[in-house]
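Here's a solo chain for you in structure tokens, the form predicted on its own.
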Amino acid sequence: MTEAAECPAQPIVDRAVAPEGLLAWEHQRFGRVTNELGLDPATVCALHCAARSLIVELPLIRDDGSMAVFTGYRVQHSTALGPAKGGTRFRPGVALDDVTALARLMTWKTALHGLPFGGAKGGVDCDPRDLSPRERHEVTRLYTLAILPTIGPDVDVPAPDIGTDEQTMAWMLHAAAEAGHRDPAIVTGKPVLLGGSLFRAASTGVGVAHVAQRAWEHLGGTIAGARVAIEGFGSVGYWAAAELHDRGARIVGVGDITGAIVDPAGIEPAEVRAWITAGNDLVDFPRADVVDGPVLGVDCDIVIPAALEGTLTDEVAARLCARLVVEGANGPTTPAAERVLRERGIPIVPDLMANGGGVISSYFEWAQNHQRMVWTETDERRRVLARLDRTWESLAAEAPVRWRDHALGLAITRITDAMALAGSVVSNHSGIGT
């Protein structure tokens, strides 16, 4: 029997879903908000189910002549508002549940920010660090060809994510072109030379910093001198740190997979990035002290979890010294941690709001590709931050404890209304506002 046929009204919990994990957490939040909206069971099912879930097997001949088979996924959750849109991650342990949850989050995120996209996500269960450049190229080519019948500029537009970058997107673009699909709008996050946007690489992190400033000032603070700790120092974490540093904030703590460092006097993001780029571990950075425990627990005003999902647990939440959490990653805060933070009166700017700069920039890259135009970096930055401001204003009117549910409610309302206009569902929500 199909998932849609079994789908109950509330709560929505797949029988195959583990009690903990991003998909289960997304279910909890989705069920809470659809209950609040008063949606009927058929509409809830239509919102809940993915339009397409694809599993592919990728046989790779390794450099030593051995054979390895990797599993890849692409989930297109919704196309109610436009082509599906979402990243592609290369990471050990990537599984269908995770990809499905991330695709749903992309659906809500694009809708919240008023973009003409639906939500998708993809990935390959592999460790790119264990693959040679040729092997990474070949895995990318095989994956692209495997999902090519189901993607396209007006169908589903992949982008980079954890373990992938603009080089990966260049390989995907080339593989699609060789197969007869020559259109730069088929992927975003690609090199500028191949039609990528000038602001895309920095957009997510800069957007996180911008939203962090708006939220902190909304709560009565000033960004100049505000102490910030950031977990994750990849693209999002670095650009958020650099932008906040430029705006006068003090980066007092940074952490990644190797460990965490702290300096109450402030850490220079560019120096840390240069240290890591030179092949060193963050935890060995000589001009800061090593943190005993998660960096999110250091004494600061704002914390930005910008690593993986589920890293802000209830244990970490209980030790938090900050007065504001801004989610740079997708799904970094567990529901249990959220309850702890609510009891402690610490607001959370949800991922749907905080890290939307990346997909907004991707939309502008896609639009430029369609128009065969190139905007300046300054122009695109202005457009991205203006779109974030517009969304933030709709969120800031609510009490901080309502930020996550209100953001999700706005997104679901817009999607439900679009589905009703298409005749897919009957729109009967009580209305959170559009």
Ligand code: GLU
Second form
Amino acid sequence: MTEAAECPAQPIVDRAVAPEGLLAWEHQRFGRVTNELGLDPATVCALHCAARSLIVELPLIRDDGSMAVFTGYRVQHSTALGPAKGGTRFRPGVALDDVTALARLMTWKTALHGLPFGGAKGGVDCDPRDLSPRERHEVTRLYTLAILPTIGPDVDVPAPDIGTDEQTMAWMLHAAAEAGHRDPAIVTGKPVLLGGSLFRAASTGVGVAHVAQRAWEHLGGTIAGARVAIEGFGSVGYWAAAELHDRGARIVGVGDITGAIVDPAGIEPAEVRAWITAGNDLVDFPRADVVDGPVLGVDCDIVIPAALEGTLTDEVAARLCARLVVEGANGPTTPAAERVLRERGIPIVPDLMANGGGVISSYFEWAQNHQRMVWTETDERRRVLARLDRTWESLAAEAPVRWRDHALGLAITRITDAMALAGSVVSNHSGIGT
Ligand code: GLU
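For comparison with the form predicted on its own, would you give the structure of this protein in the form predicted together with the ligand?
Let us now look at the entire complex, which starts with that chain.
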């Protein structure tokens, strides 16, 4: 276990960091907002340092008898407002910097939505598509056992993220139970049969669609007939597409790693999903045209980057036809792209706001586990969307160009207040606890 030794002696905005990548981008945004809030350097340092960064090595005996060692991470950034909370990604190239940045994003996200959680993120540097089901199960089991001393329902609660799903959470739950920690609240995003909530699987994508509708209407649009392009057709992209389609929007473009397809008359999300589930590539979908380049550039009203971080670059931003960007992924827009979009007057609904439905639903799953209760899907959906609406109201009062910084400022203020009340920092922004 290694403790993160990241504690600058000067305001974070002056620190030298690698110029590109999620950590650098998060760093810039955090520096800008803490400067604006006028926080002192000691508080800025306390806010930014990760509480715990764990690196684990996972030796796997592969199906062919050879040995492979995978590296896993779990970063708990903050527990100021409650147990650390955040997903677990299985993806080639997962590294400590990205996981740290993503853990910070979770801290800001849970605080923004008023959840009693801190922020964390985990991951394993592996390609789940290159692993057999037995190997995936074993990597998950080894990872869970390795991080088990630092997780728990009231300590740190993992969930799915890129490359993991409810099966992964079932395996994590089982590994923890076999090691003596039998509690469904140890992870969220589990299968319903094992204590998962009925709305969790759809929650992030449905939430993205809901926030997209709110933002579009705020800008004077109507969702019926609005043309939407979505990058990423995993659980976030698919559910966002399906929900927007149900609400009357037209899905005119969909893209994933195989390419991008368009149909100005509208694509049926359920048909595309059935096509992919049957083992086909998105790009071969027969009832749409293939386009070169990123789907974010197609002619439409709203674009939803719901794949990976950093896909909305300045070059893509310069070619965007849409009038609104809604961030379904974490960190999809680079700061350089943000500058281009600002100059072009295209607002961005930030990830913290737009994709918060997932962790809000995780909170309700965790609460149901604690209560040994099961809510109906309708009830949970209503509560998740109501929570998103509440947060949206506080953002919508601001000019669109301020949405990201305002969301981050609200989150940072809540955490600073909590830390001041606990006596962990000496000063804060709003004066609570001083
Ligand atoms: N991975 C999701 C996110 O980035 C959900 C995290 C959770 O439910 O804890 O928000």
